[in-house]
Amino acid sequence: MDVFSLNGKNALIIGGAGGIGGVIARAYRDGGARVAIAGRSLSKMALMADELNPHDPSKAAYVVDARQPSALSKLAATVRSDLGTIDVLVNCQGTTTIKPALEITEDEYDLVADTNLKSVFFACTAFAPHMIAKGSGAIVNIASLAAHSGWSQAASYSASKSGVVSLTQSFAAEWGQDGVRVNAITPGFFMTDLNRSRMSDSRKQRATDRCAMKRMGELCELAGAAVYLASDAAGFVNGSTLRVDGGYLSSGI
């Protein structure tokens, strides 16, 4: 099973202190990778860094506002100086606004679009050049089921996540010849800090009822997909979007 090993790989998870990002960070560490994380919250980053790298004085944690392209360029330079070329980049940053489309303000739209889509574009373009120069690399973008089908009261979120899937395919087509694979994961319904308080009880119940497995996912159930796409086992997987949704979309309309 060495083909699934991440030994010797440097991985960076943007949004690595969050629910999904934290699960992926732990899975990559357990798979043998040296894991660095980046995000906006200094306190959350510090706690996660202590957990991931308790014996590493550098802790490999970076504070960044991923909505700012200049900050991402600086992050790429700093990480490369500290760790060398990143072999695996995971874009796990995200936010949402659940409200009727007619009530969404420009500022609210921009926050969702900049966090979920703009940041992914510029994170990929900040780190890809060093992967291209090396001739290898894997990028994993975390999208959403909303990328496949628009949802009521989630118009800005759905649009941004559709964009992530489109970017993933475009980057895969552009950089595949250089040995850089770009894929996406679309998680189904998982309870995270992002949606726990924002989803009404009725919305949670509808999600559970429609899922073929009649439950929400456990965050740990995302780990295998993320490890697979980062590993040599997925060496010919490029431009794919892997659904981890318990059969939600398979249940039809």
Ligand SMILES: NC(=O)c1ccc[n+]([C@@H]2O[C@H](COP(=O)([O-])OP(=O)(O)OC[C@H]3O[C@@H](n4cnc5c(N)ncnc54)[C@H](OP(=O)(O)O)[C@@H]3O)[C@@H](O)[C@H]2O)c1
Contents of the next structure:
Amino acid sequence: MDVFSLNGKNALIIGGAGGIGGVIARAYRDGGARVAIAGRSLSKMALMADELNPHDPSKAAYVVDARQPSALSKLAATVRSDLGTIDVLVNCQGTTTIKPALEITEDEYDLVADTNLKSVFFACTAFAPHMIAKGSGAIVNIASLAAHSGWSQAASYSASKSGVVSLTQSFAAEWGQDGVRVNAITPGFFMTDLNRSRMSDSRKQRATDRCAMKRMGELCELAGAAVYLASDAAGFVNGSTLRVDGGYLSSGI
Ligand SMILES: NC(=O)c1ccc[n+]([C@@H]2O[C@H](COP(=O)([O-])OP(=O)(O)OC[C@H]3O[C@@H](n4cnc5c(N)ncnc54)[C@H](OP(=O)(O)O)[C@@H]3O)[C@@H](O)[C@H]2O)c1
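Now show me the form predicted together with the ligand; what you just gave was the form predicted on its own.
Entire complex below, previous chain first.
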């Protein structure tokens, strides 16, 4: 269906060499977009860059530490000069610390808050002006289940993701009149580098037990939501948070 096509769109996925970001990058490419990714490590992005742009991988992967607003401004300028205006920005960078709140140090708190929340604020404000000037654009922020309920041993992560949902709504309210839509996805549990070794077996078990579908998600099950929010099919969808969690948040007792 044409309405889901990403033909002619330029997309940038920050965190695009990660588990979820990689799936989104491939789905956008398959949907017709020209896709680039960004992250801290060029070597980590090399394979994906070759895959996304075999003729010129240097225009498919960009180094950025998204915790630094000045680096994000530089990224926006470089990518615009290389590819043109970015039509779709995905904020898929993230980290976590699973530890009792009473043991979290200031540095550990800042790492999570800066990577997950501050970076989203400044990535959005770095790329939105180009979208506003063009009169169209879509931003997709990857939030988390943890935005919507208490998250024992991950308080800083949970707070940062609540902030992402809040930013999504505020930017949607501010830029909707300029044709820029800002939405979020709330993934449930998907096995990636983020949680593979950080989550204990018992925590993994609880994650599946509490999910209505009694399993973790397959990464490919996130692709449709990300394509939808980036596409014209979601032309009047702005400020929303789309849950892809197997019914986790809908489950009570
Ligand atoms: N997996 C889940 O179950 C789950 C559930 C809900 C939400 N999420 C969210 O989904 C997003 C992607 O996570 P994932 O599960 O795919 O984990 P992942 O595989 O570890 O990917 C995280 C990505 O973030 C990038 N990143 C980290 N710090 C960065 C920084 N300072 N600057 C730029 N990029 C940075 C990493 O690239 P470099 O290390 O190369 O910089 C990596 O590509 C995160 O926001 C996470 O919170 C995941």
